[in-house]
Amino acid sequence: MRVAVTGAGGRLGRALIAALEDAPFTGPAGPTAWTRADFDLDFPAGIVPLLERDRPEVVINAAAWTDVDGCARNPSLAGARNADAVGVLAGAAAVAGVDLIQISTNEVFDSRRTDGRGYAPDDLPDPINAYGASKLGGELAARRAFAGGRGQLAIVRTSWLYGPPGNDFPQKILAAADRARDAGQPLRVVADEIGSPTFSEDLAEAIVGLLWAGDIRGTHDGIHHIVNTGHTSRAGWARELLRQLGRDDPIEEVPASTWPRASTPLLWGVLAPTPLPDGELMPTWQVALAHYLPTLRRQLVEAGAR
């Protein structure tokens, strides 16, 4: 199977390329990595010559403008990059008979659920911020393109993604914890935003599994919620990170309103995970975090060396 990945220089894109390189179905040539230099969301028509040149059978679109506050400040640009560009990519893929896996987000939902359950794939999206609206626009554009196309469309929603190359929530929390300790103050972390932290490498492996199963069964289309299982608050995530690192930094839980933002954050952004093709769910977010710690420690050492 010839698989191309857009956004291959990003957090998920890197993890996907690594996972696909180990996948038996990509062959000796491995996956095709399309970075921003190849496929730029600001110039999406460039996808047509890419499809003709590399002739993939599947494109995984991991390219997106993920600056949530930036999207709130410039919603028209968010729509152009996360919706319109996806429409161009999906249209070209559908015409060429190329399958598409479109990466999306929990931010397409309204955060108003009060029954303690995660959002399911068949729940009605209703975004409350510009980023979520733009990503939902991308989903809808892809679905329109594939309504009469020859390929298959899978939409993969995820949440609270972290992992290499750093500058993610765990790394930011550790930096904030060090500053708070030096100032003799507790670490202040938001307690009323609830979600499912998801390790990029676990997500990438799950998407590869989805492709593999699709190759066997002949289909991988539909909407998939792929997250590490369980949920927690930002404060709970920070507390578990510090615990696993053997630190006992005091934490003060604060509301999200403590730090006004351009965007409206989801207070309840939990996704109900859909089973993987083997019927299993992803590891719990606590187990995934433990798997990330060796890489996180190495990143911190390298950052200190610079």
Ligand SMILES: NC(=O)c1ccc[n+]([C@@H]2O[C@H](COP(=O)([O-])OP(=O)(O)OC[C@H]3O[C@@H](n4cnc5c(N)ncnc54)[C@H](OP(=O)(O)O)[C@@H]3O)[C@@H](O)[C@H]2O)c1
Given for the second form:
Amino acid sequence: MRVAVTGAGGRLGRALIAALEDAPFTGPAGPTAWTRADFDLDFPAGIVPLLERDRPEVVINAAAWTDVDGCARNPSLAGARNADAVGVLAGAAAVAGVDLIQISTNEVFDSRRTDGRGYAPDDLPDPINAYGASKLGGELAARRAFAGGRGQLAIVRTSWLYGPPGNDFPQKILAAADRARDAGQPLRVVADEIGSPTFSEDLAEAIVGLLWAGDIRGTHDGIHHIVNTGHTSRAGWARELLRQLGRDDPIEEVPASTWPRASTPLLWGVLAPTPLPDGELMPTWQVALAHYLPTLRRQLVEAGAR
Ligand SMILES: NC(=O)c1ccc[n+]([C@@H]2O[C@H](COP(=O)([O-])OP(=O)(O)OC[C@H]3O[C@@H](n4cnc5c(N)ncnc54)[C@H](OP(=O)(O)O)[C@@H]3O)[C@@H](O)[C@H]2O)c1
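Would you mind generating the form predicted in complex with the named molecule now that we have the form predicted alone?
The complete assembly is shown below, putting the previous chain first.
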């Protein structure tokens, strides 16, 4: 199976390339990595010659403008990159008979759920910030394009991604914990944002598993919620990270409103996971975090050496 990945230099993109290189179905040539130099969301028409050049059977669109505060400050650019460009990509793929996996987000939901359950794929999206609105626009544009196309479309929503190359929540929290310790202060972390931290490598493996099982290629307009299982607050995530590193830094739980942001964060951003092939479950978020620690430690050493 010839698989191309956009945003191949990003957090999820690089995990997807690594997982696809190990997959038995991508053949000796392996996956095709499209970086911004190959496919630029600001010049999406470039997808047509790219599809002709590389002839993928499946495209995984992991490229997006993921700066949520930047999107809030410039919603029209967010819409151009995360919605309109996806429409152009999906339109070209659908015409060429190429399947598309569009990566999306928990931020398409409104955060107002109060029954303690995660959002399911058939819950109605209703975004509360510009990033979520632009990503929902991408989902809808892709669905419109594939409504009359020959290929298959799958939408994979996820949340709170972390993993190599770092500069993610775990790495930022450790830097903040060091600063707080040096200042003799507790580490202040938001306690009223709840979500499911998801390790990029687990998500990539799950997407490869779906491709292998044929679930994505066989599921037109299928929506998959893929996250590590369980949920926690930002403060719970920080506490577990420090615990796993053998640290007991004091944490002061604060509301999200402590740090006003351009974007409105989701206080309840939990996705109900959809079943994976063979009934497998994604690892819990705590187990996934433990898997990341050796890489995180290496990244911290490298960051310190720079
Ligand atoms: N991060 C999260 O917590 C999270 C949560 C839910 C869903 N998602 C979704 O997961 C997907 C992957 O996100 P990620 O965490 O891997 O984000 P990321 O690390 O920011 O990667 C995004 C990729 O998109 C590329 N990109 C950005 N602007 C572009 C443009 N104008 N033209 C072409 N490429 C562009 C980036 O290229 P450069 O490397 O050149 O900048 C990068 O490779 C996205 O669809 C995102 O919406 C992310």
